[in-house]
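Listed next as structure tokens is one chain, alone, in the form predicted on its own.
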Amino acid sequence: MTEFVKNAAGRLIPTHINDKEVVPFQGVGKYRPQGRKYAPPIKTVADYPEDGDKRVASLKDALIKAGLKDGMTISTHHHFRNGDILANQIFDIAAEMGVKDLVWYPSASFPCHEHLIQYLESGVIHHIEGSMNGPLGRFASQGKMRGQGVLRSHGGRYQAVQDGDVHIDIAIIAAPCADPFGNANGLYGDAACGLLGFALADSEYADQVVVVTDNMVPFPCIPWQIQGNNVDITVEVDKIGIPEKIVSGTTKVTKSPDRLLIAEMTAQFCDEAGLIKEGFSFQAGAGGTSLSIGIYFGEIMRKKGIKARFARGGSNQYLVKMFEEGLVEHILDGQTFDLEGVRSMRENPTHVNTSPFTSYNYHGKGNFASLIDIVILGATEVDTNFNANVVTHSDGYLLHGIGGWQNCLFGKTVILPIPLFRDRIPVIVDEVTTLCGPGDLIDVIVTERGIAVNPKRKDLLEKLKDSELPIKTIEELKAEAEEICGKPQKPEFDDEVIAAIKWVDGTVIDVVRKIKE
């Protein structure tokens, strides 16, 4: 029988995922690991070819002599968003192959993986350790998947691999341009994607690396984002990916009059908290109306005559509008969200490619996200503790994964632009129905109706305190949302836990339920 422990959130979480004993959540920063960094396989020159051409003839070839077989754990990388082609080819061939009970790691999952349900179905695929949007996760919620899925945040996902907490048998790693010897990147060819780096951990510590390109080049492929003596097999084949449909609803701004009113509102915010000056950093995530307040920033920095230092992207054509007019100095991309994201990176040298690594890893030496002065995120829902969740709508259903949001917590100053309702149901609640982000690290919520301000942030309120800005506390702000839309219904759970969000540090902060349908 499953046992249950309530962690530091109190949150009840079960004491074992997939038969693994898990770690509680234990608090900001309190847990500590220990030990050193896993280690992938000592290799030898003597087993790989003089002339470097580690060519095998096709995909099926290369999992083939990777050894494939029942119960291991392949991992892909998302840089192809909804474009990705290879997940599906690779568990069609596993079917083919009759091979059973596969875990999947991949770095993110999208609607055009609904094709991979089959295979959960039959047991080709055992459970899935990523982030699992839309179909995939409404599939889960819904206790169909045999396995609890794991959901990471992007810089999790590297930190799990790092310290051993998932061992990567095959990693699959599609690559827009690459050498036979398996250097590899994602800036030149048809299906140019930006950069590489959510697959740079799997380089580094999966048992065999498979690196796939629709465009070899003769050796060597400059730059290398993925060096070829961490690559085992390399295969070229018609298409890797489209990277058209690298652009998804959440990286397009929004047009919504009430969106770009909140967008319009965390601008002004930013700028009368002082927080909009020469020298600054920023980070907008994916959301359309994250992605507009890029725009009101650019034009407050105009009218002052400011610059930022950098900004952290995800880039898209509105980050390297302001990038290429001089407003930012350096753009620190992890992943590109438009084919002007991937021009950008391409031609500009102060345009760089980071990584899970350099960006969010928290057990290393310190990383990227807490240098950033802003960080703009969006949530489904925040309760009045300033908790905030990214993965569940109010009904209850898994449907997002947490990307780089959980990291981002660590930036100086972190403000969640949300509607005050969506579909008349109220997003701010009395407790988050999926705790993915404590409370202690975010500080403002800007909604269309009003600005509410952590009340641990003194020094962003004294600062508003003259402001016009409709400053209201977050409880008067859900009682304005249930006085619109009334109070929101809960959605029904079994006990049964389907998935578990791993806070960055790799303990459990909370985990998702089967919904009762």
Second form
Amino acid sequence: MTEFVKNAAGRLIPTHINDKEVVPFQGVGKYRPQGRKYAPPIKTVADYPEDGDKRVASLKDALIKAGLKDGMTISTHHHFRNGDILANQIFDIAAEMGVKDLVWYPSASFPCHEHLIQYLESGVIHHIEGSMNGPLGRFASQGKMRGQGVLRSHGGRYQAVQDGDVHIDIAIIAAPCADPFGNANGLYGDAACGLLGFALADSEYADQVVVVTDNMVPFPCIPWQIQGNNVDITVEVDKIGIPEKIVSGTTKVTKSPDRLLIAEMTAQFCDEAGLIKEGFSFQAGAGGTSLSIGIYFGEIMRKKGIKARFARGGSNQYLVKMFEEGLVEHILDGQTFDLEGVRSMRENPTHVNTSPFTSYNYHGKGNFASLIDIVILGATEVDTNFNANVVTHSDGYLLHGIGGWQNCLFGKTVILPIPLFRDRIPVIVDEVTTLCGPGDLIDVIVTERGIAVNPKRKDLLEKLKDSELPIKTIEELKAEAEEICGKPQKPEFDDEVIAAIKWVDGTVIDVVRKIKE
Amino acid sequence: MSEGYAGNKGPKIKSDCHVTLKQQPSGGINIQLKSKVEKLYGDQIKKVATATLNKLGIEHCEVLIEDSGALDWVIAARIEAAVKQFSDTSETYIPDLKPYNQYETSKERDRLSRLYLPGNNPKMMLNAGIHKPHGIILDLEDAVAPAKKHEARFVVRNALCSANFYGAERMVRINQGEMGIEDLQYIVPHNVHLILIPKVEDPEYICRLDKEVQRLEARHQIEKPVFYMPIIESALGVEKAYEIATACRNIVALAIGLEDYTADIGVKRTSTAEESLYARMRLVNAAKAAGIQPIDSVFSDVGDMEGLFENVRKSKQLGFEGMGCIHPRQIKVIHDGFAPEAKELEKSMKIVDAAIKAEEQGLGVVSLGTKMIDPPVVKRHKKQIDRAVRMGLIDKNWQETYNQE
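Alternate state requested, the form predicted in complex with the partner chain (shown: the form predicted on its own):
Okay, now the whole complex, with that chain kicking things off.
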């Protein structure tokens, strides 16, 4: 019987999600699960072909061989972004086979997955544990999904597998290049996407691991980002993704003068705060504003004659240019956004492929995210306590995934460059619609009309006290937004919980409720 | 049945709305709203629309508002424009002039950059000021399609009241001829600082316009001066530049419009601008003779920042004291281009420092080493220093540290 309890962030959350008991959020770094990590089933080489050829004839054969049946959890990955075709094909086959109540465990979803709404409606898919963007988010927000969604960060996805919260029955890994044994990478082929880090946990922990490629090379496929020794089945298909959509248009420097202003102010803030110094490190995002900030960083570094030790995050032509110019010594790449990124990773030994294991995982023995000096992230809303929301819009609809966002909050200085309002809707609010990140971890908000520094960062306030940058309190920024836009009404929700937002440690930090329409 | 419509809609439109209004014989006011911010601002949008209609005396109508995040003052402007397509009511619904828009301007202030914004596009008006241009121009003339001229007046009027200009000089470019004179009633009562008068060839026109401004000033009890910047855009205008510059009170600058000028003399406008050298020099001379600021034309390639910078440098060299811009990213480049170069500034500091010391010592003549410095030279360098201080290039107490060095 589901009851509601208040978690440490003051949010009312149910004791059960999808009839499974959950742990309420207890505060940052407070929850420490005991015991041993979840382990995959023991396998024996005697059960695999001695010639190393694990191929079956088709994706359907692979699913049959992997034992697809009702209620299973199927995982896929978003290395191909909006150019993914595999996830849709898997559920087409499942529907054709009459399988029901599957749980889809993607590392992220994209608009191309709107195709799956029919299976959510018909019951082939029971619910999604992963981001629900665009049409899927709207569908879920209207209370139409059978089960409840579970949203996790990239690190949280790894953590959930390691502590047994999610048991993956079948992992399907789309690989731009693979050999019949199952070694695979993202570096070569028509669908080259750089790296396959999001599939790492799945390859190690799933009961059945299937590698699918349209570019089967003779053994050995090198480098093996996915190790064939973890792979049960391989499949060769005609086409694995749509190359022009894999390299998506999201990685263009913004042309908006307002966003460029925000980017410029952010870079200037970092400079004046003394954060841009010899050997520093930064998180590089893929959004237009974030890319522009990287370019301004480059200008400052050239002027000062200094280098960054590493940049972490998504690689793209702009970051690669700085890297090959020598401004950045290492790229610790979590996601390759364009072909320049793929090329650089192929050619440059210090452009390294990383995974949520190295960078984000709560059950790791430390991770890279907390080593980064400057982290630039987005948000749909921030409240006056610096708490932030990335999954819902102010009108309550679920529209974005968490990605690596929660994990990156552990960086040394976390900055959110955001406009003060979007289409009349203020971004700074009294209380965020959905809590995704606690304000304790968020240091600076940069808007086109002013910069708010979290009062706990006295060091930053001290450094900027004589700055000509418009440093304001977050309350002042909120008042300014409301002066321009007017104070918004509150959206209305039903009591029904449609999705849970997990914190990086697997506890529930907040839930999303059904929209009243 | 009377109908009216106003505004913009479509997938790319933001911060605006489109209003379709049908007056009815009975049944009260019925508002149908399509808005992506409906859940957060639906009630407020309807409230503003109803208040506007009530004020304008419309009691029964069907209204369709297709909204893409328009602010209250935009919604009110769109409703009023729609009503006034069929109603000749003299009632208006004008938002209060916000306290932050009540600041003053002065004749001598810097006008290095002035940013043009289309008068029928409210989105750009919201954030223009944060880019810190010296002036923001709400354009009723060439940037507004002929069919939209009427509705743009309401947007510009309401923007003058409600949109924050963040300290920029508040400018409007009016239409040519009679239409321009009609435009005045929409802007003069709302703290417009400066009126750009396009395609001026006849000093008489400015006098007539000034009379209408005086009439409106008296009627609305306005005491702050409204300044004028005539734009010269023809061969005849160039020949009459000095007469235009001295036509009436409150003319503070003379601008040149090179697109129309080059068309008028029948040549192509080039990036090196040899074809307009005479016109520009003549305009600079006329303005300086009249004691006002000569202002250069816009640079139309918004992607070419290096070309823009070169252009500004040349403009500065000819004696211009400002330039128009059509994209916020041009503002900083223009300011940088007009800024005194370090070497120049060093020389200015040396001369002004010597002048101040001479004055302190009661000397009538300023000299630097063995060289005498003439008073006009001192004056020019003082101006340069003042501008550098305003632009934040040097501290206002620069002399203290200068003497220590």
